[in-house]
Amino acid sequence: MSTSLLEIFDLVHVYMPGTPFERRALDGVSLRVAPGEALGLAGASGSGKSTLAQHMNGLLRPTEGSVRVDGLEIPRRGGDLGGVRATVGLLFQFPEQQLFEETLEQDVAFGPRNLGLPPAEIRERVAEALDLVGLPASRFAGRSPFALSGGERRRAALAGVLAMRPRCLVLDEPTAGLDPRGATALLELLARLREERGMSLVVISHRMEDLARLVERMVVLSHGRVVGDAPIRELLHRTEWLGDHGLEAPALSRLSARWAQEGLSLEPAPLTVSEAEMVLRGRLCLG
C-alpha cells in the first residue's frame, strides 16, 4: 500500500495538441507528496508550476503519465472526481476574485452543498472553516465577501476550500498581492493548519523567503521538467544555481554566501530572520 498521498509519474501535458499552437507544458514530471508533508514548487514564469498544480486535483488531465490521489488514479477523461477534489483542495492565485455569493456563509457552503451533504453538516463545516481562518461565523457569516479587506477575502476563499475538509492543500502564489502583514498572517495560518490538522501542503511561490518559512522540501521546474528536488535548505543556499533557473535566493542566503567568501561562516546558515537572530545570538553569547 502506498505511503504517498499524491503520486505523479512521468506526467506530460500538451496544450492544443495537433495545432500550430501546440505546447508541451510538462515533460515527464514525477514527484510524490507524503501525508503531512510541506512541499514548495518553484520555477521561472512558464516553467509549468500552475499546470502541474491543476493536475493535482483533476482540473487538468494528463496527456501522458499518471496522477494518483490516495492511491486512486485520475482518469484521462470522464470519471467522478468528487473524492479527489475533497482530498486535494486547490487555491488559485488571487482566489478572492472567485467569491461570488451574497454572503460569506453562502460562499463557503458552495463546495459542501455540491457534495450533497445534509444542511446540518454544511452549517457545521462552514462554521468550522470560518473559525479556522480567523473569520468567526458569529461576526462574518452574514457579511458580503465584497465588504472584506484584501487579506480577509483571501482567508474567506481559503475557508471555502477548507470546508471540503481536504487532506492536502495546493496553493498557487498564496501571498500574491498581500501587504507584508497580511502575507505573514496567511503563512502563519497555513503552518498552523498543517501542524494542527496534519494537512499536506503544496505551495507555489516565486518568493523564496515564503517557502523557507513554510516547507522543508522544494521542487524546481524548468521548461516543464524537474531540475531540482531536495531539502529546501540545500537548494536555497545554491544561489548561482537558483539564478540559472530564474529564481532569486533569499536575501539571507545571499548574505551568508558573501560572508562565507570573506571567511565568516554561520552554521547553520540562516534562511529566515528568526534563524539569523538565533545564530547571531549564539555567536555573540547573548543566550
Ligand SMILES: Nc1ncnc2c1ncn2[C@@H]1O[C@H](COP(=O)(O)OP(=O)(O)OP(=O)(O)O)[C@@H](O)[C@H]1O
Given for the second form:
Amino acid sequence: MSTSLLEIFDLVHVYMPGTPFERRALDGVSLRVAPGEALGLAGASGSGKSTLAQHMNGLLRPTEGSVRVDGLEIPRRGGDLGGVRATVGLLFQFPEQQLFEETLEQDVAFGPRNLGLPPAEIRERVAEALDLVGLPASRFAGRSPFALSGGERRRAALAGVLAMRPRCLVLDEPTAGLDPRGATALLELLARLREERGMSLVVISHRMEDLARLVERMVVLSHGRVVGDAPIRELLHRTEWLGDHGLEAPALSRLSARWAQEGLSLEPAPLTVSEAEMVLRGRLCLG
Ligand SMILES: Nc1ncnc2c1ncn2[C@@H]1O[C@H](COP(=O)(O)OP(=O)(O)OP(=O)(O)O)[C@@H](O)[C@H]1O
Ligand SMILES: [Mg+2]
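In place of the form predicted alone, output the structure of the form predicted in complex with the named molecule.
Starting with the chain above, the whole complex follows.
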C-alpha cells in the first residue's frame, strides 16, 4: 500500500517523436506527493515544469515510466480519466487557455456539470469558488471571462478548478501577472485550503519567496531531470547552486550568504523579512 497521492516513476516525455522537432522534455523524473503535502516545483525556463504538471492529471500521457494518482496508474492512451480529474485540479500556466464559456458562471460550472452533479449543488459550488478567489458571484457571475483583466482571469480559472473540489491542486505559475496584494491574497488562500481542507499542493514558481511561504519541500528540474528534492530551506540557502540552475535565491538568503563569507553568520539564516528582523534584533540586542 502506498500513502502517496501522486507517485511519478521514471517518467519520460518526448514531444513530437520521430519528427525533426522531437524534444525529450522529461527524462526520467521520479517524485511523490503525500496527502496534505505542499511541494514547490522550480527550474529554468524550458526545464520541463509545465510538461510535468500536465502529467499530474492525465492531460499528457507518459512516453515511458508511470504516473499514479491515488494508486491508479494513468494509461498510456485512452481510459477513463474522470477520477483523476476529480482528484487532481490543474491550473494552467496561461489561464486564457482554460476559459472558454460565455459567462464566468458557466465557465466555473463546467467541471461540476461534467461530474453530473445536481443543479443546486453546482450553483453552490460556483458561488463558493468565485467567493474564495475574490470574484463574488453577485458582481462577476454574468461577466464574460474575456472582459476580465489578466489577474482576474487567473483567479477565474482557479475558481473553475476549485469548483471540482479536488484533493490536490497543481498550480502552474499561479501568481504570475498578479499585483503584490493579489499575489499575497492568493498565497494565503492556498495555505488556507491546505490547512482547512487538507488539500495537497504542487506549486510551480520562479519566485522563491512565494514558495518559501507556502511549501516545505522543493523539487528542482534541469533539462527534464530532477536535480534537487529536499526541504526548501536547505535548497534556498544554496545560492550558487540555485544560480547554476537558472534560479535566484531570495534576497535575504543572498545577503546572509554574502555576510557569511565575511565571517558574519546569521543563525538561523533568515528567508523572510520577519525572520531577518528576529535574528537582527537578537544580534543588535534590541530584545
Ligand atoms: N507542445 C510542445 N511541443 C513541442 N515541444 C514542446 C511543447 N511544449 C513544450 N515543449 C518543449 O519541452 C521543453 C519543456 O517545456 P515546458 O513548457 O515543460 O518548460 P517549463 O519548465 O514549463 O518552462 P517555462 O518556465 O518557460 O514555463 C521545452 O524545451 C519546450 O520547448
Ligand atoms: Mg511552464
